[in-house]
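Single chain ahead, by itself, as structure tokens, in the form predicted on its own.
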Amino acid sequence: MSTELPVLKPADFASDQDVRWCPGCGDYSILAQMKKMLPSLGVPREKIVFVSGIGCSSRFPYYMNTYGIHSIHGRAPAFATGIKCVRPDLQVWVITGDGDGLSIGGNHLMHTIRRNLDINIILFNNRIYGLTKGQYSPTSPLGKKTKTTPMGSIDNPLHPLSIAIGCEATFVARSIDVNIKHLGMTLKRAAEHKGTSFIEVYQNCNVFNDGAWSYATDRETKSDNIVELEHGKPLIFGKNRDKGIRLNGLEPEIVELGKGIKEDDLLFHDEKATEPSLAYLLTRMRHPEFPEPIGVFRAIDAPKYDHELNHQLKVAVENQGMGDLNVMFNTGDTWTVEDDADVSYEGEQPPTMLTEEEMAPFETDLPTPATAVERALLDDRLEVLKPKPMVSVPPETTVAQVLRILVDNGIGCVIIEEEGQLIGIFSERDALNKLNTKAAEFADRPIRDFMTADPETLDMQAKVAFAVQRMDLGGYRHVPVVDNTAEKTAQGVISVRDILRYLTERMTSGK
């Protein structure tokens, strides 16, 4: 006995969420055409996933009655890759924008396309950051004035389809939000393609970049500014369909039909061509020099990453059985780090450790100190600074008590110890940064809540030059000094003032 599946309608793909795009946004049209197209595929809703990043377009999954993930900025392709690899039975759509997909997530987008996963990527291109209210995006044209480019953008814009072709995309297409019939057809072609399909949709942001694509949408001008690609047919355009594109060597040129030029003289579109050069040439036809192509630029077959990956997994399991992560993590070349820091090696090739003799040439290559002070910095060890005896407190000591200790003892920090172990430091800087004007409010809180845990320490035998470098890089004013035992017992504290005193003494003594 078989159960007949219900025939879905566009309304079945609408979620119960209120759509919160700005009135008049081009996103509405893309959403509507998606819901209208999906029933024609015959794919159950539970087999469809929409994955988005961040941006206006990325609210898309909320409005679809399918599975969906509103992920993190620019990472939708990475999420989609994982989903498709472990669930190849799902139909996966990536929804992204020109900022999310080409700036923050440009690297992820590029590698997903080149791998040719069987997923569909729709890039809503409105040439602006709309969600953050009008900053220029990677596709904004040169000279575009926005809140972040008040004198005009000086960035050369990215062209999404040129990038996709450059990544050897197997399906590349372009459509326009208001050209609903063409958009629906293009979405269906993408869904039916096996491999990564990449669609750029010209989408109007009527609030922050209204009219960005007016030349391609205005009724009076669009016929002269766009050319619709049809496989196997010549590139003809114009209100009277009397103009065409012809190749002059490797350069396209606009010609008028009927003046000694026939349709056979024109460039015929071949979306099945494995060589991508002509498809790339089409992506470089840009307004106002040329009519901009819409439609399918390229649609070829090539191995799919998810198919290949799962095939390799199947072969590996057949030959070696199911794997065990625990076994893998504990097999092969491993090191055991003992308490005394000795390292024993269990692999075939023992690690190479330099002896003192082997280290000698490197030491002789060090630059020769130019002054007595430089020589002292490289030779003297921290013990010459005579680190001050530290004042230590247990972690339960209150903030008020610690502040009193700092004042009464005229010191810049206290060490926090627990069962004889150094666990933190609290300094004047912590008082300013973490307590500030709320010191009274925090007076009864334990100092554990405000200390710097696991602070940087220095070995008593370290060179002064090393200490100066570490304090400079870390921005430390006080650093605990520990002994050379395994317990690293705190011996005292050195401060920036100790370093200054040392340098002053060396400069005045000349040695």
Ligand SMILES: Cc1ncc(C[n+]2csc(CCOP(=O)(O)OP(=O)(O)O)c2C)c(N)n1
The other form holds:
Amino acid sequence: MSTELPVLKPADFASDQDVRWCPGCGDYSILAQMKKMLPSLGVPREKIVFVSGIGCSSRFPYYMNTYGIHSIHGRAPAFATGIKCVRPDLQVWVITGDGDGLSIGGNHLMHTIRRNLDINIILFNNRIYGLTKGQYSPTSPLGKKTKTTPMGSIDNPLHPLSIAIGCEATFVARSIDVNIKHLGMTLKRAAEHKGTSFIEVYQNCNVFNDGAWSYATDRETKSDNIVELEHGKPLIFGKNRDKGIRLNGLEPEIVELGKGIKEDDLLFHDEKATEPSLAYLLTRMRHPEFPEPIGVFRAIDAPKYDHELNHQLKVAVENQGMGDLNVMFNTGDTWTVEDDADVSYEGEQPPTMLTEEEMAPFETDLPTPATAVERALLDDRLEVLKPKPMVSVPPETTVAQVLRILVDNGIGCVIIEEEGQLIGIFSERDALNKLNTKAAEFADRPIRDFMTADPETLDMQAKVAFAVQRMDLGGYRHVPVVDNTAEKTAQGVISVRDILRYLTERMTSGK
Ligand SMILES: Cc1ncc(C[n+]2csc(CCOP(=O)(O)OP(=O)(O)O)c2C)c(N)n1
Ligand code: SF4
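How about the form predicted together with the named molecule, since we already have the form predicted on its own?
Then the entire complex follows, led off by the chain already shown.
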């Protein structure tokens, strides 16, 4: 029996799904180049996985006849991490957009790159949210007018390759959807790299951001606006290949060849440099000041996360044997949480199901009473406090008369009623805060001017615990108790002193 693998063709990588991108979208070109490049790797289809997030670009896995996951917005790197760690034999590709990868998924992207997991990430950069019909994205330029930036974007854009180098990516490249030869070559280089390959592809969204990369794709302008990086070669560009990039101290500068400047004076590209500063400098060369580099910015060797992780697992199993998660979760560093119910979970499985009775307290917002006093607070209604009858006065009563009533009756407040309705309260606190040393001056003024209007009231049927909480939150010493069924007619007043008396009685009686 022959063990030779069948030779695959691009068409073998096409799935049976109708491609649903808009006609003319740059995504088609990337898909075509991927299908064209994959057969050259000799990797069987069942060993390849495409993982995407959400967006037009993220529909990519549907169109590949390989394994694929159209996952969660921004989370393709997390799925890819799981897949690659448990199946290092698979070739894993992450497909993401500038919105998916840099907005909601920015954090995930960053950590995947820094770990140097052996996967390939392609970021389709169209500088817009395509799927959701044209909102600005993290790569939209300053001043860009979109549906969500009608007056022009004021957000400084992110530059994907600068981020990748900042995360110490071991392979960083850029290509362009319509530059098909270059794109195919770049995808192949990425696939062959061991470690995280990060490729930014300039992709045109001809419906919501047409021409975003026209300076880099138009026949007339592209040679002046693009410089192709080649390892070991000087940076030369221009229609007549007569311009170059030279380093002036730490800054790149454009120079014209000839006129005393030779190729040897130019910056030579070294994709293998372990120190990433020059690669970073290349990512900062941006249109219109500079030609933008395309090609491989960086390609270095470094330990791969999936390899390191599996090595650690192997050593751990060799030394300690296969573990048991269940045992691990229930032994070792455990502790006891002390409470009045004296529940200890140490050495025992915590109960997994509560009985109906145990669940009952959770059916309400009230805490579970742990003592007899707490239970009384939660069970008893305000009527047990026997609210004192209130002294009520009409709003025209003078300040002097009200103060006299407080003193003569030994009470802390009066309520103000108008046509049988509670409209205010005047308490010792109001006397201190609002009258104070000017009491004599205001003696003939009506109490309406000094009362606390529309005060918080409590219903006679409210629980004592609720009253305590309201008084605590509001800092009230007196609260009128009303009968809400009879349109806020005053029934009495409770004070902090009443609550204290009640608590003392409950504590001493033990019930
Ligand atoms: C949790 C969540 N937030 C927001 C969205 C809406 N949404 C769908 S795709 C997308 C951004 C797509 O932009 P990009 O990644 O650039 O992909 P493109 O469609 O341009 O290829 C957004 C914000 C969503 N689907 N889910
Ligand atoms: S909306 Fe834009 S990115 Fe999405 S499929 Fe259409 S052209 Fe492509």
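Everything numeric here is computed off the predicted structure, so don't read it as measured data. Residue numbers count along the first chain shown, from 1. Between two forms, the rigid core is defined as the largest C-alpha subset superposing within 1.5 Å.
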With both forms fitted on the core, check whether the Cα of Glu192 differs by 2 Å or more between the two forms. no
After the core is matched up, is the C-alpha of Val468 off by 2 Å or more between the two forms? yes
Did Phe450 shift 2 Å or more between the two forms, C-alpha, core superposed: yes
Please give the CA displacement of Val393 between the two forms, in Å, after core superposition. 41.3
